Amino acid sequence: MTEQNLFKTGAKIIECFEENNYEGYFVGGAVRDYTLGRAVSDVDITTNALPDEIESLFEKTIDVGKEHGTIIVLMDDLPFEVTTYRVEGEYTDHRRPDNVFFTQHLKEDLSRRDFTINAMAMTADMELYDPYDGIRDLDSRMINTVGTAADRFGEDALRMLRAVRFMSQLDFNLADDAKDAISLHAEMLDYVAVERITAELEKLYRGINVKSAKDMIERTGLKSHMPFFKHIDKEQYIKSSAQSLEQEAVIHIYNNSELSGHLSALKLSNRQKTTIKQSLKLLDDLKSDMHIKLVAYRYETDILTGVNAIINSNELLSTNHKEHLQSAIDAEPRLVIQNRNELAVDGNALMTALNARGGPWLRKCLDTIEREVLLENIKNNESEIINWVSSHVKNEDGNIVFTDGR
């Protein structure tokens, strides 16, 4: 779905509101990115219609947060998050408002948003409503809060990290009052759920200027209140270069294995934890000069390329190791087999050939055959493999014995 079609379909929702004497506007990140000429993947809408009224106007809706005014409206099978204009009460825990109040005024709704570049609205005809000078800040590539920075960060402490994330994502600068407010109130990040912090960091590392964001995290003191990162040496953190949160973790754990004990604090997904574990193992295998073909065979392509990016941007391994990994990446498409299922024999064939029952020997035998085929010491042909097994493995009264083949 192109962004043009997204806005065109979303306009049908806004037009429905207007036909029923309500207001409706595109709002938030979609407006910001459209104005910047960036890709738009989802579009949010705001309205003065109350949640019950939203549900009554559309055939297909999903209640995802009615008490906070948010309803998903399905239009042409596309989901749009539609939220009633609202203002918020006190944030006594620096995470979420104690109360939410609906309002009939768009400007009041926009006043509660975090940054001026996210506080713009747009009509169905793509005309901007910009009461807080978001366009000015887009033009000057500046992250500015709506109103006083200390107030906005006091409401939701995650906004401090979001400000830095937008620096990376958009390659913008951070306004001086926002920097000062973060430096004064960085400890409020301790109130924020780890999952929310990790989600922001993942977006930060997908940005186009990660370095400036990391520098700001260190300079303002946010790093000292971030799980896992608080334990990383300052100079090592500033010096490292990573393209993902997982890569950042790999670099620092590789340099200081004690950091692995703090990784669980980030509450990463199983996939992320596996990526980190496999990347660290690959780095160790490269140091041990594992055969190029074995390196290519034992690791998924994304692990190989991820570690390649790490060692090309950080002083972790020698030039020889870098060349070794690149050779493994180049060799991967040309491997004789890509996985064990492609071996010309299986366990049953080996048991038949040796007239033996299964047991630990079988895994050892298959592992050895796999390696020899991969290194092209044996052709991946059933008869040749069986001949090789016959000269290297013996059944001595039911005991399987591996020989040297001589």
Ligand code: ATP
Contents of the next structure:
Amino acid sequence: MTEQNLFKTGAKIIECFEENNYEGYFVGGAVRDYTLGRAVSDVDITTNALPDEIESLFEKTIDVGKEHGTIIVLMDDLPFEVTTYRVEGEYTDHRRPDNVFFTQHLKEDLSRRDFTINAMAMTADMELYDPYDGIRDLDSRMINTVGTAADRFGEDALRMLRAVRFMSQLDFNLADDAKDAISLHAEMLDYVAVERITAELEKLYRGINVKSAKDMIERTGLKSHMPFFKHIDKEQYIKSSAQSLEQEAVIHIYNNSELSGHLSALKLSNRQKTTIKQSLKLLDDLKSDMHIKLVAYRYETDILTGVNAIINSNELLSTNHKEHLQSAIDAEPRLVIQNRNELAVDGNALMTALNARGGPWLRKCLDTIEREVLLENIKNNESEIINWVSSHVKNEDGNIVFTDGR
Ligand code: ATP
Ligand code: MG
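Moving on from the form predicted alone, kindly provide the form predicted in complex with the ligand as a structure.
Now the full complex is given, and it begins with the chain already shown.
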């Protein structure tokens, strides 16, 4: 799906609003990224139509947060988040408004948004509506809050982290009043749900200037209020170079294993936790000089390349070990087998050949064969493997014993 199509299809939604005497605009990140010439992956729309009215205007809708005014409209099978113009009531807990109110005025909706560059709207004809000078800040590459920084961060403390996330994502600077406000009120981040913090950190690490964001996190004191990160030594944190949240965790846990006890505070997904665990295991295996082919066989490509990226930009292992990992990456496509299913024998074939029943020996035997085939000490060919097994394993009255001490 090209981006042009995304806006074209979204324009149909806006036109439908207009035909029914409502207003509709593109808004938020899509307008910002389109104006910057950056890739746009999802396009949000804002309207003065109320959620029930949105639902009745379109054939396919999904209610994802009607009470906050958000409905997904499917147009030509593409999902668009459509949100009713709204303003927010008092914030008493630094994380969410006590109430939200729908409004009929676009400008009011834009005024509740966090940064000027995120508070622009655009018509179906791609004409900008920019009452808070987002374009000025896009031109000067500056992150400025809509209104007074301290007030806006006080309402929703996550915005402090969003500010540094956008620094990284866009390679922008942070306005001085925003910096000062964060330095003064960093502790308000303690009120924010971990999941929201982690989601912003993930985007931060995917950005193009992670370093500037990390420096700001340290300088303003935000780090001391970030789960897991608060336990990382300041110098280590500034020095490290990571391209994902998982990589950052790996680097610091590898340097200081006590940190692993704090990892759960980030509430990562199982997949992320596995990536971290596997990467740490790989670092240990490299350090203890595991055979290159075994390294290549045991680890998924993304773990190998992720750890390669980590060790090439951080001082974690010796040059020798780095070369070792590079050889493993090069060797991976040429391994004789990629997984155990590719072995020329299976448990049944072994039981038949030895005339024995299954048992713990079988697993041990398969593990050994797998290793020998992989290291090219035996050919991956049924009769060769069976021959090899017959000379290393004996069936002694139904008990299978390994004859060469393996
Ligand atoms: P991305 O490209 O990462 O999706 P985005 O600008 O679309 O960036 P979202 O988190 O998807 O960011 O939010 C969409 C829009 O909603 C923002 O552009 C901004 O206008 C508004 N917004 C989101 N979170 C907040 C917040 N915490 N406070 C105020 N406005 C917010
Ligand atoms: Mg978005």
